[in-house]
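Form predicted on its own, single chain, as structure tokens, below.
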Amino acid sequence: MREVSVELDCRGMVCPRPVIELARHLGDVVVGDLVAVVAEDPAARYDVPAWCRMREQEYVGADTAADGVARYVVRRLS
């Protein structure tokens, strides 16, 4: 996986805030770059991939942040 350009700290935010933050900050990276959403909310596991399908962005996958919190990686396609 390429290096993430922007990592959004959404710890403590509940649905739908992590995907709202993703939508707000996707424009902070150029097309082709990666954005990561770090979120404790269990709904983010489903919301981020669903948001990518709806917005025609690429859901790259999930891994973990340095502190063990789930991290969801998205590639900006447009």
Contents of the next structure:
Amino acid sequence: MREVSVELDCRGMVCPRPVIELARHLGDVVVGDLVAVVAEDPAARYDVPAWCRMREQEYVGADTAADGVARYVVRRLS
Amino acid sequence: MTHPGGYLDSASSEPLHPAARESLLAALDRGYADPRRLHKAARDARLLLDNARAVVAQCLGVRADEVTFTSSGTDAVHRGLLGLARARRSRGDVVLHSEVEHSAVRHAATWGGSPRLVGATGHARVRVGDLVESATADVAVCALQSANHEVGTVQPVGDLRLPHDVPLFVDACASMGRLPLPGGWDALAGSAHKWGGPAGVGVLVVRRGARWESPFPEDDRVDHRGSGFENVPAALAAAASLQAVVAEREETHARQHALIDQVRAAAAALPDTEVVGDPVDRLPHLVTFSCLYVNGEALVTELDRHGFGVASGSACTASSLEPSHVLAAMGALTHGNVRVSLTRETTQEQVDAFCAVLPAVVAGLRS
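Having seen the form predicted on its own, I'd like the form predicted together with its partner chain now, please.
The complete assembly is shown below, putting the previous chain first.
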């Protein structure tokens, strides 16, 4: 598991909530640092990378949280 | 009608064309008998069926003996794809197809063989080279759609030259009647209710000389490639509407292409909204776009409240639902998604009204 500065607990949320949380909390990390979204929502697998492309942030990749829920890692670029 | 003029979901089903209604009503009283019998009523039904087949063949530029009416577009896909695969089963069972094929192709590939998938570009266009590279000698059949049913992108079917004599199946359900057929295929499928014919009629075309074997139990009907009692009136109505649609195609195409350009521009002007699919080389009548931070189903419901019926590839109502595999394969945003598709009667005024209401609807859902 990668070290991230902020991990957003989006368990139980349906789309587009996880991406809304990501957008809302991107500013919580400094430029160059990592923020992660933990979500069961199947759409997050596609929508977090798509959001990064649209908002010109870096999608680092997916891993899993300690409880096995998918985690999507983003690097703040701006 | 729920949507007086606001029905913008022809890609799911086009309203019945007047030519189809007229033929259907006339044929209901004449086409009831079993076309395989020898008496007068049967000969009458057979005449109507053969007539429908000849008309469809002429509209598509194929031979009449290559055309089979099936019970749906899905049935035509199953028979076309799996019939080519079955005839080549001694070589292998790999079904090669793109990630952006219709679910009918995907499910048939899983059911009848070992699927091998190739990706697509950000416009959902399949690269000919990817298919050629993956078409090894153990591939039983390759499937490529004529145009994508969700985002409209036209696929390079005519440019595809498969090695090892791998046969090509083309799912033409999204484009039949709207675009001329591409070349280079062995079997092809269409669906009448997508061009303004009745539901429950599919068209299967198998090229003369193509190796095809029925993947399902044989049935002793008029046409050995189909099964079940022929729906003669519906086949005739499908043929009549296809003829009418092809006759007016040039005019419809130009009009719808321009109207969709207008919807694309209106959607692209919305903040944080992405219009997907090829902007030019596409089906004339549909466009798909995704709005960031919006629930797709809520967007459909809100547009419905304003009188517009549209489809969505989003799956935001439950965490167990998978969103559109086409959008996912393209790397497009899957939430906040709507597909707008025009009927042959959609007017400039209706498109203006849709474009006028859209910004406030999206802004309202975001706030």
